[in-house]
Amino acid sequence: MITFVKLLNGLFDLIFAPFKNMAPVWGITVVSLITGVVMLIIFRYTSNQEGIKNTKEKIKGYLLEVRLFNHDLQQMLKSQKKILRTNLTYMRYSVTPMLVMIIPVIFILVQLDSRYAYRPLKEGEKTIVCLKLDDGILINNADIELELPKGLKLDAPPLRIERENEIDWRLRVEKSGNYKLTFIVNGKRYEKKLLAENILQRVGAEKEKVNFEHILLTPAETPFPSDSPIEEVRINYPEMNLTFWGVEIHWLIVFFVLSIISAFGLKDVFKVQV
């Protein structure tokens, strides 16, 4: 799994690369319109195309049969009957091909998520690191040490919160860049990146212990081994604001109104039956 997620996010890296200098409205674009013509593909292939067709000019059928005798409330009754149970029809022939693009769906959403949902920080900012230890091995009895690399510095002693078996630091950037925060726990080095670049690219705010939810859904990171003392490192990064014409919009939003208005857009292109 550990291997898919990487050519996973070295195919995304890819298509994001001409953008990450860029505003991030323009990649989140050009990604959404691909997807909806990669949907649409998807679409055409995986429907009763014949059996949709003929499902809608059944209903455009039925439709003018209750405009023609809307004087006759019994036919326009009938009408309507028709209309409910070939909708369901229609719904049933979209069943398959929805099903089959959930799959690319969720890895879409998963790699525009870790990009979109959270910025790298900026010079002179601050940010609170949590490490959490395993369940096993109190803080309080560990010995846990952080090591910075130049251009951060810590902002406060570390703190120790029992109640929830963590440690937090409070650093700030002094320097922009990528750098890579070592935490020395009982003797052995854990490593977690510290984003600092304001460029495009994955921005991890949590790595956990290996599991199957985690390398799915945060492929930002490869987690820390199975035999960790640490359960999970997060830090607190700014959430990203997408602004298009001055309008803050949730990517999301972005993604799918985008997906589909360019599946729509282009369905007679691609002579596919929607």
Second form
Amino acid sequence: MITFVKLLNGLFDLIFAPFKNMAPVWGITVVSLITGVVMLIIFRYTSNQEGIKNTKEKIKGYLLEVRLFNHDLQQMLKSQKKILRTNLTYMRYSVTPMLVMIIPVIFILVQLDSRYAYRPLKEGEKTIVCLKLDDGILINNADIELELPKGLKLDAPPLRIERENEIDWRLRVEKSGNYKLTFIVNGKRYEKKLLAENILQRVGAEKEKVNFEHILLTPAETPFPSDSPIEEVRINYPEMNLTFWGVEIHWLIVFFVLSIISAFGLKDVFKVQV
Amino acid sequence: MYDMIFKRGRSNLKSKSKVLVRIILLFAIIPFLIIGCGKKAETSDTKKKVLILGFDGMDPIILRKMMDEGRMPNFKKLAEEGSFKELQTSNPPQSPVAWSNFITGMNPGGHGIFDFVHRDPKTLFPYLSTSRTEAGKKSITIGDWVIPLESGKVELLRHGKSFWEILQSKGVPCTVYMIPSNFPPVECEAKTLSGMGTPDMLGTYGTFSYYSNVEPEMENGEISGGKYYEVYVKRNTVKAKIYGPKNTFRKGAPDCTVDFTVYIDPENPVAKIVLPNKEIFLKEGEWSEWIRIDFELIPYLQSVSGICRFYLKEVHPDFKLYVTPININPEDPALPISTPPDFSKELFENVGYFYTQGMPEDTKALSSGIFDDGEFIKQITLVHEEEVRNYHYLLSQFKSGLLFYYFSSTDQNAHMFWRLHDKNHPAFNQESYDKYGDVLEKVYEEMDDILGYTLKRIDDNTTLIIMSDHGFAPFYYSFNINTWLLNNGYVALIDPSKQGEEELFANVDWSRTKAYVLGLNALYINLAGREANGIVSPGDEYNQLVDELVEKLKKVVDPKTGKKVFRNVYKRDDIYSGPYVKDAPDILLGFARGYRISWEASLGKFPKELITDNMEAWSGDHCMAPEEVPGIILSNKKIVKENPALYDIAPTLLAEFGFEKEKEMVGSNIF
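Beyond the form predicted alone, can we have the form predicted in complex with the partner chain?
Time for the whole complex; same chain goes first.
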């Protein structure tokens, strides 16, 4: 699974490479448009195109009936019943491609989320880094140190939260760049990335001990090994504000709207019945 | 046949070109979709520009002294190249009254604002003079839920047209930032943000919250201007609630609350505050950024948001956390605070969150001992930094028309730090003086920096006006005017043995009371037909009583100093004109420099002592005779009018754009 996620990361890094120094909205726009096309192709080859075409023609015919016989209530009701029934057939034809499409869409969404949910820190900004230990080690008994690279500065004394088995630090970004934080727990070293370079990149707010869900949903970083005393390290990154047409909008809406526009706009080009 | 082929070919061509057009259109619109930011067009264009900076309470004596000392080089330059004069303030010289004179070009008889508080003559209950909030009256109750059938309303009580309404209606674009006496902002096309008078989310002028395991000093179990919440530190954790507005959708309108947890380190002076949508890490003595708090009214359907900042005063040995009043969120305001309604959002999007409550400096936290001097200075510095940041933004957007910008720091600092500025003050403290003795002058220097910044950015088409609504004077002694009325037989108490104990006239025998004081400069006659229990007949009896009181008050002398307590005492008909004179207090009290009404007397109390030393942090004031506290006016144009007054500014602004003054305005052009 980790290898597969790494492959996906590589692929999407490649797709996003031209946009990493541009405004974030460019990358998501292009990816959404490409997604629309990919979904269109998947739809074409996984759906019953002939069936969809016939069904749509039938619906058109029944609609014409409604218009032609609008003086005959009984005939109109019959036509509407047929429209409903044919619509169900149309929906049935869409189920298989939808089920097929859902898998790549999930991976695309995960990749987009890792780039658009949070943004890297800026120079001068502060953040909280939380380290949560495994239940087997108590925060007060463990020997814990945070080693910082040049460019990051500890901004306050650490805060130990016994009831959460957690220790928090507040850091300040002195100089922009991508860094590695090193946590030394009982003599062993563990690393977590801290991103403070103003480019579009995968921002992993959390890094957990290895588990399937974490690997699948947070592809930004390789998880801690299963024998690690660290349960989780979390960095409070700021949320990314995506501005589109002067309006702040969630990236998910941009993605769905643009991919749908792209798919419908190009369905004739790819000769796909939708 | 050829025809058919031709037709089919044409049809194919048509279909292909249709597809091509679709593709081109799709890709052509993308850059526009991304780049298009939809900038709004200017409403009107005029080369003339007028920029007015309002420094609340800037005093001519302090300013002149600092200019002479070379500490205000930009003010000095402007005074030398343009004009500098004293500006006649309003009577009484209270901010809501003064700014209303400025806004309307009228005196209080025209705009109807006579004091911070007015009284309802039928109930003698005080209310805020500039606005009134009323909840919707009709509703249906279903179980614990209340469904309103009518919306509530907020009403501006100031009468008269504002200068920006007039200018904007004539095509002059106006931006007016945080002007006092304009909440809710009067509806117009100008960009305005309401200032003094704008409440917090609780509907008050600012109620802070204080969380501690140690009870602060309180009077009658309360802190004035704030709420104390007792908390317990268990396993280095504190659990508490932020209290928001009343939930009028619930029966009994309980407070909306948001839970939060504070984790504190067992040894280090740090804490983490965990809110539903945010975590804040603070060191002792640090302020958080503004935090948005969403209060749920109806689960998943309706919520209202406010903003606040946290100040971690102490972690060990005691836990002390201050939270600012919950301000109306400019991003999503729960009450009208701007025109057009999205102007506050525009500001937020360009400058971030900021204090929206009318008087952001938390003087009450200092007066009640929650803040020490240093902490208060830090808080007012935060306020001032926001004011400067917002000013820079609006000045950068100022291309034509009129921009008014209001700065509050000069006023609030003078109120709280006169005791350090003036060694004769009874509350002067050498230790504080050694640390913060120069604080008031530093604020003036910051205003000079603002002027310097401005002078570099205005062009030859800009008329610049710097003004204040009033000046300042020491508040050495509190005069219990209601006690004087009692001692002189104008007031009778039901139970004289309880003098000084009851609130708000509760012990007054109205059947034997001829006059009373409520507010900071207002004396009312207990007039038959107007007051609910009036005993003084209108006509001769009323006139004789007014004359008698004016004469007697003018002669009151402080036995301790041998000085007169009043510089002047005014009859309303002598100083006011306009349709609202009938609502004015009968007599206006013009205290002499150094004297002011006591806090107790202003709220209808009768302390036993007549004059007391003012030992409070609130040590400077301006609620005196207007002659004692004139404001300032400077301009890059020559001011030709002798003794310019606040009500002259509105006609002057109209004249600057070539318009005649309105007939209700009593002032005239100063240039």
